[in-house]
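For reference, the chain that follows is the form predicted alone, supplied as structure tokens.
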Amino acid sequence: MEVRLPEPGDALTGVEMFAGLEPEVRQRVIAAAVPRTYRKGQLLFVENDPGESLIVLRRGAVAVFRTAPTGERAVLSVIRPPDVLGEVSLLDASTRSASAEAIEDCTALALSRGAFMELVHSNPRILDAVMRSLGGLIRRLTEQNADHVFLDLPGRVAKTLVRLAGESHAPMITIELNQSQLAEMAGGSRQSVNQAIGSFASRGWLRTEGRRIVVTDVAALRRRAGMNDR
């Protein structure tokens, strides 16, 4: 699957947050932040841990999910690069509202609370930045909301797969996520999910292959969600 990654030379590149920073404050936030990697299925952080960083995504994908007191887990957003993770609880200093877990090997930055609010400070400018992610993550948990009411499931599958599926063009697309993890996104059970892919399946709109979802028809995906036609 084609994501967009930063340009060589500035980890930053992409990264909407800090767009509007002068070339040398944006040096001063990659030397204030610490690389870390994480392997597929690592945890970045747990629901209720301290919100002590913010998480500028460079390579891979993680799922931000809650989970129940039963165990079961709700996928609330996949984060792809350049996307940033972590900047409610740094804004109320407060503790980590969800869990995130490394769907794919993944690399970031890790800016700390500290150094995340004195950039704030300084550089009022991100303060717009970071309302209008916080703004589009009311949006996607207001609209989850409209597509349990108004949604079947194999039409809430449909459309996890598009969003998934992104901004690419390519023929065919390919998903690195297994059907418990497509189940957690679209809030059904593993059988019932098996049973939408096996019918987008047969109607030639996608395939899977092992533990991948390789999607072949992203238009008939869309109709089917009932989204409104690039």
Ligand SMILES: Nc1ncnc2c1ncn2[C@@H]1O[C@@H]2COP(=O)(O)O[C@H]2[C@H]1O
Given for the second form:
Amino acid sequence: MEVRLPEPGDALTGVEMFAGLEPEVRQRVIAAAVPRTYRKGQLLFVENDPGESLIVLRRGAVAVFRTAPTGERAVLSVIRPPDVLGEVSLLDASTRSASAEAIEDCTALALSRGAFMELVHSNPRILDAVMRSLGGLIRRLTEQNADHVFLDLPGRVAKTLVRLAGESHAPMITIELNQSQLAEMAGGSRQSVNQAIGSFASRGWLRTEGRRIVVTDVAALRRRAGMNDR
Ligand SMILES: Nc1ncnc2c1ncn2[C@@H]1O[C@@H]2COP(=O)(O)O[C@H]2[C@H]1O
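To test you: the structure above is the form predicted alone. What is the structure of the form predicted in complex with the ligand?
And the full complex, kicking off with our chain again.
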């Protein structure tokens, strides 16, 4: 009888950027990284801070956002494990391109710029993953730009909800997000986002429960967002 042993796991398990590393190198990365915890609502860093470390998110969720001079926020992305953040300013040796806030209690590993660059130089294979990650970011930005040109606000709200629902095929998907956060992500005023949510709710595509949105018809939202059927 075949006995399956549990997959060996470590603090970098599932993190694509470090997937191709030899076990000894992985252990060196883990030893060089500093564990961090962030409470919900805590800022990890602010736009224009010096970029000093790569953050490997292990638990929780982080919103990446830019702030307008009026104080208004635009959420660019929500990062979840096993994603990393903070790679842009390390690679262009510049300041943080956006701010980041824990939207759930988080645990993470922080790898200093020096340790990350040394790793990249001694393990060129990492460059493949770094390039893939930058390619993915550019692709997302291109899509976000196109959405702002081609989709109306309800379309962007629908698309944001579909993205947050992820790959789940469950008949009901609960998204822990209030309507202000949704407005920051979809790029619209709270009032117009509320109207879009009200109209989706009246068609039976979702319902709101306090700070949650329960999506009941992802396919309808996908169609409203102009996305292909799966
Ligand atoms: N538009 C975006 N979508 C997703 N992530 C982003 C976006 N812009 C910046 N980031 C991430 O947010 C981080 C902000 O700090 P960095 O510039 O060091 O690295 C950035 C990326 O990891």
